[in-house]
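First comes one chain, alone, set out as structure tokens in the form predicted alone.
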Amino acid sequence: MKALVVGGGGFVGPYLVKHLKEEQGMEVYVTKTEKETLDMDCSGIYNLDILELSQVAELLNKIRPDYVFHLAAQSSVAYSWKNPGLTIDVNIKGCVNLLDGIRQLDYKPRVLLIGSGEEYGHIKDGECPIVEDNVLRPGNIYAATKSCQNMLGKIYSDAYDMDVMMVRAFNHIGPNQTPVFVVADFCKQVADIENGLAEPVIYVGNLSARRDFTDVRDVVRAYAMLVKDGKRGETYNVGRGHAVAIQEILERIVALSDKDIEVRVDESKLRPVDVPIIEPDITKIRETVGWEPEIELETTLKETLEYWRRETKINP
């Protein structure tokens, strides 16, 4: 079976490719942007401008995948505030191009569109844990584009009888994640302090927000299970099912170090709007494909910190 991972140059891509190849025995093809450099063990790596429909259609016809995973996205909430136009182009126009390219094929591959728990946005009292048919009230530009992607997936599935499924993935973490995301940011700052590359101060944003954190290896396992056995036109939450305050995440990471570290608020890390709590109900994915998160949060935090300890030593 052939799998095409669209947007394999990000954090999740290498983990997904490794899982599909080694655990699922698939023939895996990957796309990247022209500026990215990828070195991974797969059947083929292709440059793709997802904003060019002709390129998308040509590649789909060349590979003819059985499964398509759409990972290509501008995925930073913070950056979406700074560059909303690019976020809209990549996350909405890019998705339409992919769906339209797939629609024009003479067969119907199984397609998984990767969305975000951020789509739920402003959660009202009594709505947590959040079920998939909860009202969407996106609170930032990134979340709005992902909500639109989800609706587009449902429309294409219904209107063209396409085999499209959608996920709303909550915060996924692990080694090799860019420090624009909170856990990697904290771990890198601690590693920099330990290696004498920074003063013993860690700079933070809003610590009161509560988020659901899942190991990226559990997340890609969920993706593989859903693309094979998920139901067409349906959306699935992917997360641990338990929100944790950013304050607790920080305390756990700092506790893994023997350094005396001061915490200071950095105004530049505060978002214009920050949703207090986002926590998923994962009953639907559990009952549909039998997926459960397996890797403990503490294990992921330790492994992420160890990754940054190695990286800061290599690149002082």
Ligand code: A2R
Given for the second form:
Amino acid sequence: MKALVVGGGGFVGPYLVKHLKEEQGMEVYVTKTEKETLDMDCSGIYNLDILELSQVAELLNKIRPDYVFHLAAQSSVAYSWKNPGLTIDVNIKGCVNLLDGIRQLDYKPRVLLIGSGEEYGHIKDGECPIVEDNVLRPGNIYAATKSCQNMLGKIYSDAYDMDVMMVRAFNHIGPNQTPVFVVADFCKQVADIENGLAEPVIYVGNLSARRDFTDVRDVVRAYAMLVKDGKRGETYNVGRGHAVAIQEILERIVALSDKDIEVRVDESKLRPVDVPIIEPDITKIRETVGWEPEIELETTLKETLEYWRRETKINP
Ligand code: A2R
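Form predicted together with the named molecule structure, per the form predicted alone context:
Every component of the complex follows; first up is the chain already shown.
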């Protein structure tokens, strides 16, 4: 079977490609942006700007994938406040281009659109853990674009009888994630301190928010299971199903180090609007495809810190 991973040059892409190739035995093709350099073991790597419909259509016709994984996005909440226009273009217009390109094929590949737990936004008392048909009240621009992507996926699936499924992925973490995201940020700061590159102070934003963290390797396994056995037009939460406070994440990462580290609030890390708790109900994916997260949070935190220790080490 042929898989096309659109937006494979980011954090999740390389993990997904490895899983599809090595664990699922698929022939895997990947797209990246022009500015990215990507070196991975797969059947083909192509430059693609999803804002260009003709490029999207040409590539789909050339590869004719059985499965399409849509990872391409402007995926940072913080950046979405700074550049809402670009976030809307890439996450909404880009998704429509992909869906339209797929609609024009003479066959129907299975498509997985990757959305976010952020779509649920301002969750009311009693709504956690959140089920997929909960009201969406996005609390930031990124979340609004991903909610829109989800709706478009459902509309294309129903209106054109396309084989489209959607996920709402909650925070996923692991080695190689950019330090724009909280766990990578904390691990990098601790590694910098250990390697003598920074004073023993860790700068943090809002520590009270509670988020649900899953290892990226568990997440890509869920995606592979969903394209095989998920149901068209449906949305699936992908997460651990147990939110923890960012404060606890910080404490656990700091405890992995033998340095004495002071915690200081950095105003620039505080977001304009924050959502106090986001925690998924994962019954639907568990019952439909049998997926469960397997990797312990502690393991992922340790491996992420190890990664940053290697990355920030200055060679003597
Ligand atoms: O921005 P870049 O050059 O790093 O490329 C990103 C790519 N991308 C695009 N691809 C094609 N055409 C575009 N116009 C375009 N704009 C951005 O999508 C990057 O390589 C990829 C997304 O990767 P990350 O930002 O690292 O996201 P991650 O963590 O891999 O998450 C995958 C999906 C995203 O849809 C998230 O919103 C969702 O999972 O949580």
